[in-house]
Amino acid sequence: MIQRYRASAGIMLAPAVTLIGIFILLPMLLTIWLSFQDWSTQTPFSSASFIGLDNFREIFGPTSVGRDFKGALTNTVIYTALSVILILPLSVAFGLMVYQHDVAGGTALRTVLFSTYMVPMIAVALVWSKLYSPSEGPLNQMLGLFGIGPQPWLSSPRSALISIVFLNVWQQVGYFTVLAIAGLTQISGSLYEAAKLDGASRFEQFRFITLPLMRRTLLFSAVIAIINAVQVFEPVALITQGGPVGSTNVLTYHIRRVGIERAQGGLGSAMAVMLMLSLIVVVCALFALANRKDVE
């Protein structure tokens, strides 16, 4: 009987496992293999020649290749950190507004927030590029009503990356609000009732009940937000093309430019491997930190 169940489970899992192997695992293994090769994307795989760790030495070296890679890595870290720092608190705040029954318009707010996530990033990038327009953009026009001059949102190295972060937060916060609501629904209402009887304020209820019991939800949200942030590509490709002065040149766009436009497939693969390893390290560190707090 057990063997029959195992066989049926294997048959049902086979299509999904096959697709994962073909479209995820195989490209990952191919990328890792190419990172140790000297290979141009304009030639077949058979022309690749093994060069060991030379690609990794070059991307971390003092040459222009290394400087550009480290600059793109820094931009990606800043972009990811700012996105997570803004998305998580906003999603919890909006989640509380929607979830609490004494707040009017909760259902409408939930619909509006989640609808932003349903809009394709390409459309979001194009719309926000118009919003950021120096002369005709609505944002600068609204600032003008308060006597504030036009801001160089996308044309200044100081503000271009932050402007892309705001775009990402606007598009992503609805999805993470839904996750926050899902976490709130798992908290028993009796805990809040007992806290009210003990004289706890709303802030104290949030600090000592809501946040601790939402730790797993926030951990999951943080991991998803980090994964989404490091994959940013459309806004940079459509709006800034990595500029001005490389201030928005994130790793995904830089890998595409090196690997496809410059046809340096080996270098591009090495950069992709480093991005993957960095992501794995960060996610594992988050889980380790969460498990350590649970033990304490």
Given for the second form:
Amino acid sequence: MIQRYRASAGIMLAPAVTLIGIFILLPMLLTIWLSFQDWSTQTPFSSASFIGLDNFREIFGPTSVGRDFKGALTNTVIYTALSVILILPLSVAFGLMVYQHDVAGGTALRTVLFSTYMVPMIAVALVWSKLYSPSEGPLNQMLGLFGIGPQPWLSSPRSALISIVFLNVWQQVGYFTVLAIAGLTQISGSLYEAAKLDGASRFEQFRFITLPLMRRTLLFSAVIAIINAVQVFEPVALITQGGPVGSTNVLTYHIRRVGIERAQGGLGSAMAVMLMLSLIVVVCALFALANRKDVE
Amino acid sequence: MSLAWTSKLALAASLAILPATGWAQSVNISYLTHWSPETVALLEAAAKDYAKTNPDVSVTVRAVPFGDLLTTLRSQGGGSDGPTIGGIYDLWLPELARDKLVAPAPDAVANEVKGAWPAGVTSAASVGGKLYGIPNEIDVYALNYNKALFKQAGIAAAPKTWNEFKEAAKKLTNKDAGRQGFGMINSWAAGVVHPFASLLVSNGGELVKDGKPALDSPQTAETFQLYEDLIKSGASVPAMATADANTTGPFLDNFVSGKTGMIIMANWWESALKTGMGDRFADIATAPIPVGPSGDKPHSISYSWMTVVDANAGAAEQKAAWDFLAWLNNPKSGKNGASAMSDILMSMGILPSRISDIEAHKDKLGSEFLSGYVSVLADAKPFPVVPGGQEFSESLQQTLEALQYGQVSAKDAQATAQADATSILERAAK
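Next up, the form predicted in complex with its partner chain, please; the one we just looked at was the form predicted on its own.
Then the entire complex follows, led off by the chain already shown.
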């Protein structure tokens, strides 16, 4: 009986497992295999030759290859950390504002917030590159009204990456606000009523009811925000081309440059493997932290 | 006549005309370029003219930003559906030929090119003695300066030496007005490296000698030092130097709005200057690159562009592509003995490289702006076309940008540039 049950379960799972194997696992395994090969992306896989850990030594080495990779990895970490740190609190704040039943125009605000997520990146890039223009950009003109001098924004290695982060936060915060609202709807109103009867202030309600009960939503949001941020590509390709001085050269853009423009498939694959490993470690650490809190 | 007989007759007629339709089958070829919409319209018009005598060939033109051109060629050129023709920068050719993405030119085309183009341009379109592309444009760098700003600053003539150049940059700089004396460029490899290389060759140095990097020379040290001096004195402001993926952006905006006194740029940006400046374009003049303390006379860097054919396209598409390119670059396809290609290039202020085209356009090439470029062409040195050239260029770009933003000293920048170039060119040569 159990054997028949297992057989039928296997048959039912087979299509999904096969598709996952072909379209997800196989490319991942191929990338890992290529990371140990010397291979040009313009030649067949059969021309790849095994070179052991040389690609990994190169990307962590002292030459320009290593320096550029480490710079791109650092930029990606900073970009991801800043994006998550800004997006999550803002999405909760906006979510709380929009979720208030007694606030007029809540639905309209929700629509406006989400609309930024629907604007194509090419349009966002065009508009923001002009907003950031050091000489004629509206941002500098507005700062001028408050007596603040013109800022270099995308023209300085100190501020270029942060400027791209702002653009990302502007575009993504609406989507994460919707997620936050979904989390808020899961919290029973009776808890707030009970807290009010016990004399809890608004802040205490937020601190001891809203935040703990939104932990799972925030964990999901954090994971999605991290994955989105790590995959940043379009604003860099469209606006800064990784510059100035490589300050916005993030890993996805750098892998494209190495793997496609320079056709160094082995090196590009080694970089992609490191990116994948970093992402797995961060996401696992996040889940482990959340599970530990649950146990406590 | 019964329905059965009608059907049989129709089938027989269809079979009879089948070979004829086979002969008349059209060939579709595509042309990938980074040109602006206005220039693409001119190319499309030329393709229409070609279709009048070659109705079976259909040419579609596709444009991508310069920053995406190589990636598009590499990612789509491997398949038979990729662009049949691509306009490429000569620096990319050795690696595209090595990876068998571009097809060698047929003998007839190769012989025509060898007879009608200067030898240096033909060699930049060849790898291992085989010609891979039909050269079309040649670009050379010169000093552009704003005559109105020169007059305001009391500078009588364009600087001829580095000392005069530094002095002029200092006089032109006005921090309160947000004006810099000399405009550098960043965030765009050629925009960063070519002006530096032009100053280097005008100081008697070279980027690459006999296939090996030559950035450890005293001439290179002096050129890095010149950059450091310009930055430290405030005569060059790196925040005003940014370029975007379309090779426009603040560096261009600052020059057209009179916030940059001098800049080293190639002739092709004439159309961008005219568009941005309107009547004030008359204020812009061209002069040779100032000569450094170790140089003998003005030199600059030149590079060329060519059209190549996808090696993975079908035989019919490849033949149609070479035929179209041969027509496009032929002196009979344009006006007054010029090729249609040269007419398109001249609309952007780009110098054509075919000898007969230079003759046909001599009136326009004598304009105040372009004649300055034509005059420096004879002493220009081609940018080194070597395997790994693009990576070498991007690496030097990073080092120069680090110097621009004060992250490294001139001495450290030189050491880093030489070490990086050595490792890149050695790896690429393997």
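Positions refer to the first chain, counted from 1. The term rigid core refers to the maximal set of C-alpha atoms that superpose within 1.5 Å between the two forms. For clarity, every value in this text was computed on a predicted model and none was experimentally measured.
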Relative to the superposed rigid core, does V281 relocate between these two forms - that is, does its Cα move 2 Å or more? no
Core-aligned CA displacement of L26 at least 2 Å between these two forms: yes
By how many angstrom is the Cα of A16 displaced between these two forms when the rigid core is overlaid? 5.9
